[in-house]
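One chain comes next, on its own, written out as structure tokens in the form predicted together with the partner chain.
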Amino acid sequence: MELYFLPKSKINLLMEEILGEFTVFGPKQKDIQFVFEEISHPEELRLDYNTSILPPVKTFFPNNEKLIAFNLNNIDKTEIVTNENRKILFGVHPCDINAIKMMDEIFAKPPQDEHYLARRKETIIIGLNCKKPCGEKTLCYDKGTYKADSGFDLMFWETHDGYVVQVVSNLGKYFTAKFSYFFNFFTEFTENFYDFVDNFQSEQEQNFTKKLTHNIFELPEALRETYDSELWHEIGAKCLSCGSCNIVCPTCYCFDVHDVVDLDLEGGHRCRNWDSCQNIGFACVGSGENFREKSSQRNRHRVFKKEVYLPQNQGFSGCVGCGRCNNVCIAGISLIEIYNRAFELQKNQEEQK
């Protein structure tokens, strides 16, 4: 592990190093919050965002994706379509470096993605860890993703003045050695770096504060428990199935494929875009049977997908706590909310018993 130490005035420069050998993603400022996209200038780097209206890991897996490239008039001229840059996020926070695992096993799992796997390849990934939670909605102190242990090449720890850098991977020390010159000449750690870390998360264990009831362990078969109760029937009356929460999601990767075809009738693509399992037509087959027709169903369904399937199917959580979903949502939907109803309904039964 290398350490070093950034002085917060120094970040511009180490920016404009890097801006001319990468291209890099970053948080920068929309109106009255924040988007993690392509950084063309160091100052529109905002470290100091809350979060991102859309998570880092879509860059991996963009919208309206294309996946091949057809002609109509010849399936011999079929092509995949694959998009290998080399790039680096920077300023990830810890929920969506854990995000980012998650979707890296989900694409990697066989039959593998290979179109993420291509934007994935190589990229270096810039941790910043959080000291305190980006707003009141996230659950990430009760699901621990508050903070990440691996997922990240180089991890920025603030200070007052400034940043140190963790260097971890074998992708994080080419990175520091190809910008040798300016770690070595600007920088150096020199305190103990376990002390640092300490002291760091007793700060964090002050600022982010738990918001469900329950242990996350037990949300599983709290949830399990709700599946014909009445509260999706309450949410599924509010919920006005915009889609909102998916797209937001920084785990949500479920998607569409469609057809667009040139002008000249010839050509074109197939390209994918991301879908929500919100919306009405979701569940539907040919027959016109719809497996999910009631908008209660539906927003089951997303919530199991999260905190029962994919533990149950993956060993883990398929949401980081991030708060995104929570945030956006016009109705007043929380993940929070739902999951303390799951375990009231869950204690009021077993009173019963």
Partner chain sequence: MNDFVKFEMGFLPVEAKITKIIQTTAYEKIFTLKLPENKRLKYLPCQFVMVSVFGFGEAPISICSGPDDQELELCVRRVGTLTTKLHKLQVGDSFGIRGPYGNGFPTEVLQGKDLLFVAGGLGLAPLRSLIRYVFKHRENFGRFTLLYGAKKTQDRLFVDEIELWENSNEVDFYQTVDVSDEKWEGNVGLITSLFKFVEPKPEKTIGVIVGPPVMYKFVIREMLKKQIPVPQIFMSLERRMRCGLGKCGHCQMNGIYVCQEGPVFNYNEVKDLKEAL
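So that was the form predicted together with the partner chain. Now I'd like the form predicted alone, please.
Coming up is the bare chain, nothing alongside it.
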């Protein structure tokens, strides 16, 4: 592990050089919120952001993505469309780093998703550690995702006048070497790093608070106990089935495909679009049967997929506690409230036995 120090006064100068070499995606302001989009000018980068509307992982998994181009007159001219330009994701919060790690694992399993992996390849991820939560509706502290131990190439730790830069990969070493040798942006960090981390984490402990009444590892069993509960009917009665929770989620990966034919009827392309398990027709099959016709069933499936099925089948939760779904739900549905209700219902059932 290599350690450097980057003064805040040099961030814009560093960005000028980076933008000449790479396509950079990072947080920038949009009205009163932040978006994680391509950075065109150094001044656009906002490392003081709380959270972005859409997560950084959407850079690798975009909506309306062209998968293949085809020729209707010559099937041999069908070709796979991929995008492999060099990119940097600058200022990724730990919760989103953990989300990208999960998506990497899912899309790398057979059959591999070559479109996602082509975008992911050779991308440098620069993390940005959080000293405080992004808002009141986050679960990252309960989840343990307010910090990341891997899944990044460099990690920025903020100090009052700069950033301690932790380098953990060959891509990270390449990056710091490239911009240190010629431009001297990075200087050696000479303090004791572990003492620095202890102080940083002490500040985190003061700022972050638990939102759940029980340990997160008890959640899958508590949810199983609620499968036939009225809880889901209550939530279903509120839900508008808009799908916003899925669209902003950094670990939702359901999609649909459709073909677009050119106006000359000689060619076209196949597109991939994000889909939502909250849409009314999501579980509808060709015979017309809808296996999750009720909103209560769809909401239960969404929560169970994240916190029961994925931990059981993949070994990890499908929620990193970023709070985006809680923020965008116009019906006021909150995962924090659902999880705590599940714990409460489980406790009541145990007391009745």
